[in-house]
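Next up: a single chain in structure tokens, the form predicted on its own.
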Amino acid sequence: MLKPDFIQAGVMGWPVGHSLSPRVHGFWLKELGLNGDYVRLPVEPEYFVEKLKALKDDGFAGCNVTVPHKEAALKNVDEVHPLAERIGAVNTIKVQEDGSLYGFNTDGFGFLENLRHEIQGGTVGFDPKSGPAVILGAGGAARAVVVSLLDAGTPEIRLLNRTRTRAEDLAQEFLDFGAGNIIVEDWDHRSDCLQNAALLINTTTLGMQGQRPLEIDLKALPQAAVVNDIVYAPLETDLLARAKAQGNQVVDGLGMLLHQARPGFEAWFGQMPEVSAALRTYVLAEKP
């Protein structure tokens, strides 16, 4: 029999067997001595809304939402945080006391916190206001990165996608919100766009295990620029290895995954956890 104060959360996706989230949250539950659990919830798209509405009756405090359900979650929760509206996706849901569902998005938080914690150079870490950012890709992850950088004061965003029209649509959407300076460039010009950039982020699957390599010449990238690849399989992508070799500070994608999990954990279990070296080691020990 479960103790009265037992709290349960999970992650909905299809498939979801590869998710590292149960390992992350399980570490924190044990570290903080909390009475709870975090489980995988494999849900096919046609049953997603039904399972979402049943969270309270099934005894869940909430859940994370991953591919392919993030957009559907945005449309089927009772209340949405404005940031999630702007990003266009919900990745975290809290069951309120009255049983209603509150949806928010923590991807942008995870992205910025990862940069701030990983970059050396004082107590503030990376400063998004330090110069232009080059973003490769225009998918869901890119949306969260664009929003977080705009809100943090990045003066210029250069957005490139293999299909230019997708980047143009994304840029126009944010410009309609009254967002800052977003410039869409041709994918073929990606190497030239690195001049005087302060940050380069790869949000595509290029360079991931089993995918095609990311072909980009880094010679024009200033040595002071930071390079971030949100891919974490492999942990050090070819992009990061080449950037490191020419003296750039690099940030892998695992930290974004870890940091984005923190607000959800706090919403469900009542404590804001920390990302530590011990957590990274623990998660990587059984990384798929």
Ligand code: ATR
Contents of the next structure:
Amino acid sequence: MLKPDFIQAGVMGWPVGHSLSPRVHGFWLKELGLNGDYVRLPVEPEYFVEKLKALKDDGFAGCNVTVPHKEAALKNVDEVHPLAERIGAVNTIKVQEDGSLYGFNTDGFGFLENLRHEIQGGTVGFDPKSGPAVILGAGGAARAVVVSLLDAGTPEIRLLNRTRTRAEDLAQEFLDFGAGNIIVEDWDHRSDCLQNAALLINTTTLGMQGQRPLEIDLKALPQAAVVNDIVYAPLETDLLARAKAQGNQVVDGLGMLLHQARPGFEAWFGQMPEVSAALRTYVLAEKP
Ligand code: ATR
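Since the structure above is the form predicted on its own, I would like to see how the form predicted in complex with the named molecule looks, so please show that one next.
Then the entire complex follows, led off by the chain already shown.
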């Protein structure tokens, strides 16, 4: 028998065995002494909507949603946060008191918080207003990065993707909403558009374990620029190693994953957790 104040959440995905989220939330539940659990919920795409609608009856306070369900989650919750609407995906769901499902997206929050915290080790870290940002990739992760940088006042976004039309579509979508500062550049020119950039972000899968490294010449990147890879396996990608070697500040992708988990934890378990060195060590002890 579960205790009456027991709170349960989890992560729906397919596959979901590789997800680090149970370890992250498990650490916080223990750290904060809360009576709850966070479990893996492997759900095939054809059963997703059914499992989503059953969250309340199955005793869940809510869940995270990961690949390949983020877009389906957006379409099937009862209420969507405007930011999730703009990103085009829901990654966190809360079951509300009346049983309805509220969907939001914490990827952009995780991305920016990670940059703010990792640099200088405090809350006065990277300032998104400080200069142009170069974004490599135009997939789901790039959407969250673009939206959060636009909202944070980044003066110019240079967007590059192997499939140029995908970058153009993404830029057009935001231009339609009044954002005038996204410039699409050609993927082959990625080494040539780093001048006066304040931030370089890799949102592609290049550099991930088992994938080819990201080929880019960093010579034109100012030394003051921050380089962020959202790949976290390996933690230090070839891109980050080379950026570090030429004196740039680098931020790895694990922090984004840890920070994006915080608002969901707060929504279900009632307390905003912190990202600490101890959490990083604990999560890294189980290799992704
Ligand atoms: P996510 O939702 O995690 O961003 P995604 O939508 O599959 O994942 O996007 C993966 C990104 O990596 C895309 O920008 C993809 O480029 P394409 O749109 O051209 O597919 C990029 N990517 C993957 N493999 C790549 C490669 N070998 N070279 C360049 N870009 C690559």
